[in-house]
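Taking the form predicted on its own, here's one chain by itself in C-alpha cells.
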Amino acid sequence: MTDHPLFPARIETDRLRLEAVHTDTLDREDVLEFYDICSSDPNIEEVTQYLTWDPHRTPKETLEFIEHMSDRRDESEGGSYTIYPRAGEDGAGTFAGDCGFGVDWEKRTMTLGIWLRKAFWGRGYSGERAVAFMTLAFDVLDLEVVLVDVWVENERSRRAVERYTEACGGGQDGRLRNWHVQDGDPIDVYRYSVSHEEFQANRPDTTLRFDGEPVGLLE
C-alpha cells in the first residue's frame, strides 16, 4: 500500500498494533480470514448487535467491506485498522477487531468507531485506540472535535465511552434522535465529545508510535 500522506499505516499503543486496512495490503488469505470472523465467529451475532453491518453472508461481502474502506482513506475521508493485542498480552498477534474513523474536514471533526470479537471486550482496548485517534486528530490533523455516538440501548458500550472521553476531559453531549437507522428503523443515540484544548489539559501518559515514529507525549 502506497503511503498515505496523512493517515498512518501502523500505530502502535502500550498494548495494541493498528494496521491499516486496504486491498493493497490483503491476499485472498486474509480476506477468506476476515470473512471466516465476520461471518461465523462465535459470538459475531452479539458483537453486531449494535453496528451498522450485518454478519456477513459470502466472501465477496466481505471484500465489497474492505474496498469501501479502502476508498475511504484513499479519499482521505477516513481510515479503517485492524486490532491486534502486542506481546505480553492475551491472544498476542491475534486479529481482535477493527476501528475506524471519519473525517469532516469542513467542521474539523473525527468520528470513532469499533467492534471487538468478544474474547478481547473488558480490557480497555477500546479507550487505548481512542487516545490514538485523538492524537492523530488534534496533534497531526489540526482537527478541533472528536465524536463518538452510542446507541441509547447499548449500555455496556456507553459505560467504556464514558469512561475514556471524561478521562480525556470530555463527555456526554446529550441524546440524538432519529439519528440513525438500522434495519428499516430508526435510533436515538448518545453522542460524546473531546475537544482539541480538553484533549491538551488531560492528555494520557500512555505510549505512542505512528509508523514507528514517537509521538504525543514521547516528543
Contents of the next structure:
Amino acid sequence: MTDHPLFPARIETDRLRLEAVHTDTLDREDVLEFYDICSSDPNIEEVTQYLTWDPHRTPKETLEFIEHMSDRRDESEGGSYTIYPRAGEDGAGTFAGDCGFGVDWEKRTMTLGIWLRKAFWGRGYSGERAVAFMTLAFDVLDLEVVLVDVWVENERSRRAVERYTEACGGGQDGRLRNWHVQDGDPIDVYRYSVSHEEFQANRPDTTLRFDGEPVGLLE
Amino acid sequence: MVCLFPDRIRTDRLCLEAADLDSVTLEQLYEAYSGPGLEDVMAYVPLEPYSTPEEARSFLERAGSKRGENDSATYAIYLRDGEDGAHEFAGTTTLFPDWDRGSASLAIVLLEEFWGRGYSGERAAAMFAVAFDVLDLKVVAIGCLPENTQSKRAIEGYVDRFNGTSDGLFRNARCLDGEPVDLHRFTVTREQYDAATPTPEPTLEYT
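The form predicted together with its partner chain, contrasted with the form predicted on its own above:
Time for the whole complex; same chain goes first.
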C-alpha cells in the first residue's frame, strides 16, 4: 500500500508536489505515461547520461522499476516520488521527473537521488526537494546523516548539490574512487552530506506538508 | 576453483602465509587473539578478543573458504630471521577485492609488541603488489576511524610513499559494534603505484 506509517504518500513544497510511486495507486495509463517520458522524452539521452539507468526500451522496464520501488517502500528501505510543479509554476501539474531516497537504518543514513526532464532544469527544484527529504530524514525518521553521491563528471549536478548541501550546513565529504559501476565500468563519485545538527542550525525557511500536514516549521 | 591469491609472500622482514586451517595453528591464533592486552589492538577494528578456541577455528575456516572462492585473502603475519621475535606470529592482514568495482580494501591486526617497526607499511606494499600486479585491480582503499591516530599516521606514511591520496572523511560510512562510525578513506591507484619509487619487491610464492 502507498499508506506507509513513516513515509508520506504526498509531499508538498513551496513549488512542488511529490507523489509516492506505488503499483497500488498507478493504473495502466500512468505506467504508460511514465514509460513515454523514460523512453523518448526530448533529450532523454542527456537526462540519463550520468544516471544509473538508460532510457527504457519497453514498458515492462518501467513497470519493473515501479514494482521495485513499491517493494522498497513496503520494506521501509526507500521510496520513489513523481514530481509535479504546483499551480503558478510554468508547466504546473505536468510530470517533471522522479526523485527518491534509500534508508540505511543501521548506518542511520538516507541517500538521495533525482532526475528532472530537461524542460524543468535550472529552476532550483532539486534543492527544494532535497530540503523536503532532509526534513523527513531528520524530523520523522530520526536519521543522522543525509548523503548525496554525484558522478565526478556530472559538473552541473555537482554545482547544484554543493549549493544546497552547503546552504544546509553540510558539504563535500570527499571523493570515492571506483565506487559505482556504470555500464560495467567503475566510476568515481563525490560524496556530499548534511548531518542532523547541521540541518537544525541551518534549516531553510520553507513551507512543507507531508500528507497535508505542515511539518518542519521553525520552533 | 583456481585460487588467484599467492600462498606466501616474503618481504624484507615479513613472511605472510595464507591463513587457513593448515597454515596457522589454532593454538597460535587463539593465544594471540584471546588477550589480555588486546583492547588497543582491537579498539578500532570489527573484531572482539576471542573467548573460545572455536572462534579461532571458525575464523580460519572462513578465511580458507573465502580464499578458495577468490572473495578475500587473509594472511598470517610472521617475522623473518633477523627480526626481534623472528618466526613469531605477529597478526593477520586481509585483502578484500571488489571485482565489479575493480578495487580492493585492506585490513590488518598487528599485535601491540610489534607496533612502531613499520611492519604495516611493509605488509601494505605486499598487498599492493598482489592487488595491482597479480589481480590487475585499479584502486586499493584503506579506511581508518578518525580517532585511531596511530594507524592514521602509519597509513598516511605508506600511502604517501605510493603517491596515494587521502580522499576524505566520510560520515556514518560503516557500522562498528552496531553503531555508525565515520571513516577516513585513503586510496592508491594503479597509476600512482606504478610511478612510485620501487621498494624491495615482495616475493610472491605459489605452492
